[in-house]
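Quick heads-up: it's one chain on its own, the form predicted alone, in structure tokens.
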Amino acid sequence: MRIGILTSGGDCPGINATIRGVCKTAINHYGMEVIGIHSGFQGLLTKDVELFTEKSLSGLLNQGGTMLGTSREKPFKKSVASDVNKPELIGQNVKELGLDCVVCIGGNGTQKTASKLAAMGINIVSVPKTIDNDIWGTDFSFGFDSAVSIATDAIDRLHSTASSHKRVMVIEVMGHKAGWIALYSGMAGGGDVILIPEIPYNIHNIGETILNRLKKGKPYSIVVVAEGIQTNGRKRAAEYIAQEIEYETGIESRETVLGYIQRGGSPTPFDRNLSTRMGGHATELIATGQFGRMITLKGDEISSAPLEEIAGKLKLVTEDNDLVVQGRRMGISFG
């Protein structure tokens, strides 16, 4: 067999590793030929391909990025300045390319995509990846974990400085639609206040929580907010809400934004062996001739669901989160 392969949308940890599951299980044990498809889809429109060998996958493992590029290419979205019709051109390339199926690596974008590709007869296998954990269908997806990890760290850090000032430290995480990984970060790294798009929050809640804080002896506090929550369109999130406490509450208050920090860098032994995993995974999947499915991972089981059930969807944190529930007994404030 003679299979491709592409990453699109954001970079995040653990891409390179996951390429590496595909291709070195494809290579040593299915006997397959793998070809590396540049930036996205839009080198499946280009036909930018190279033949991967042994060699090509050296030292994969714990970089940060794709070694094949990405894009944000969407190519069943219709263009005025272009009449190529996109779809039916990857359809012939792949042709062309003589390849038996297309893995694709990527986010709720590339999901949809490549659900779309599947309709028309394309074999497809996809693989999840978002620092979000936003896809539906898996538990996690690798880049999560090492997003959390680097997010955590940063609010470990700025504990000391809230507490030698006595401030309060508003950090800003990514996650436009979903807060999984303010939930995650802020409860390991001790957040007073959460704040996520799925749960809204009354900025007096907040005010309030800070000074019973403070009337209780704890003269600083640590707020961790996605980027997606409600500001009324006003300002970015961090910062809008580190003005309305000081507002609020009479306390010097200071916004940090981690922002594509969180993005990048070598991922976390977990991520890598998720990817790992995940990789293995897909190949196998082509081998047994099952097309048109997502990688998913189930409590600790590697498994797939059919595309048509994943694209469209939103994996988002609910109320009943066993962290939320167990941040609120313990006092933290979602607002």
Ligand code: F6P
Second form
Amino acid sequence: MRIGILTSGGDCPGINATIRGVCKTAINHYGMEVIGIHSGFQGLLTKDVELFTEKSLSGLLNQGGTMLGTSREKPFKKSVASDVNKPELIGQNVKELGLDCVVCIGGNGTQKTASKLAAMGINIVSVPKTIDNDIWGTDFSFGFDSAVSIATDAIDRLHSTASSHKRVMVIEVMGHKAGWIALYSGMAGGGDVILIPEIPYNIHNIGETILNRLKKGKPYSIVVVAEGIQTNGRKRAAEYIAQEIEYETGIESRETVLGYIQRGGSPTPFDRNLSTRMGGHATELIATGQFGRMITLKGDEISSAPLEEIAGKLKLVTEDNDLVVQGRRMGISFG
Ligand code: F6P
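For the form predicted together with ligand F6P instead of the form predicted alone, what are the coordinates?
Expanding to the full complex; the earlier chain stays at the top.
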């Protein structure tokens, strides 16, 4: 069999480990030929590809980013710029490249595109990828643990400067419309206030939490905010929350936006092994002719689910999440 592999959407640690897992299993275990497709779905439109050999795959496990490059190309999105029928061109190029299947590694946008390509009759297997951990149907996606690890380290570093200056330090983490990174890194990093899009906040409650800490002899606080929280139209959540807290409490407040650092560097061991497992199982689906499916992690089991059940859905934090419940019981404010 000859398979193609592409990476699409935001980059993150673990993509290269997944490419390695798919390709080494395909080549060594199943005797497949593997074609690397550059720059996500753009590479399928332009047939920008390379034949993978064992050599192409060496040194990938601990490398951040994606050696194939990525893009946010959405071939089903109507564009006035060009009247090319992109889905049709992709179908034609898949045939001309002689691909028996295309492995798509990506987040929600990628899963949506993959589902539509599968519905057109192209053999697709997809692997969930995002630091946001907001992909429906899988407990975790690789990239998330690495982003949480980076964010937690950053939060740890804020405690000393907050206590030295008796300030409120507000840190903004990524996550798009979900609060998973803020919740996991906020709890791991000892946040006193954690704001996520899924739980509405009230600035007076936040001020009360911070002033209560002051009364108990803790004249500083750590506030972790997800980028997707409501901010009255202000662009940066951290800037808005820091200003509101300083106004509400009179305590000096400063903000940090962690940004793209959360998507850089080497994957954690957890993400490396999750990537390896998901990549290997993706190749197993191909070898057994199970197409139109996304690889999933349920508990410690790797499984898969139909793409049409995944596409277009978001997995968000719920109030009964155990970290939220335990945090509240310890006096951590969720706004
Ligand atoms: O989906 C991953 C992510 O990093 C989000 O957390 C963030 O909101 C978005 O990508 C940023 O998109 P871009 O890389 O296009 O700036």
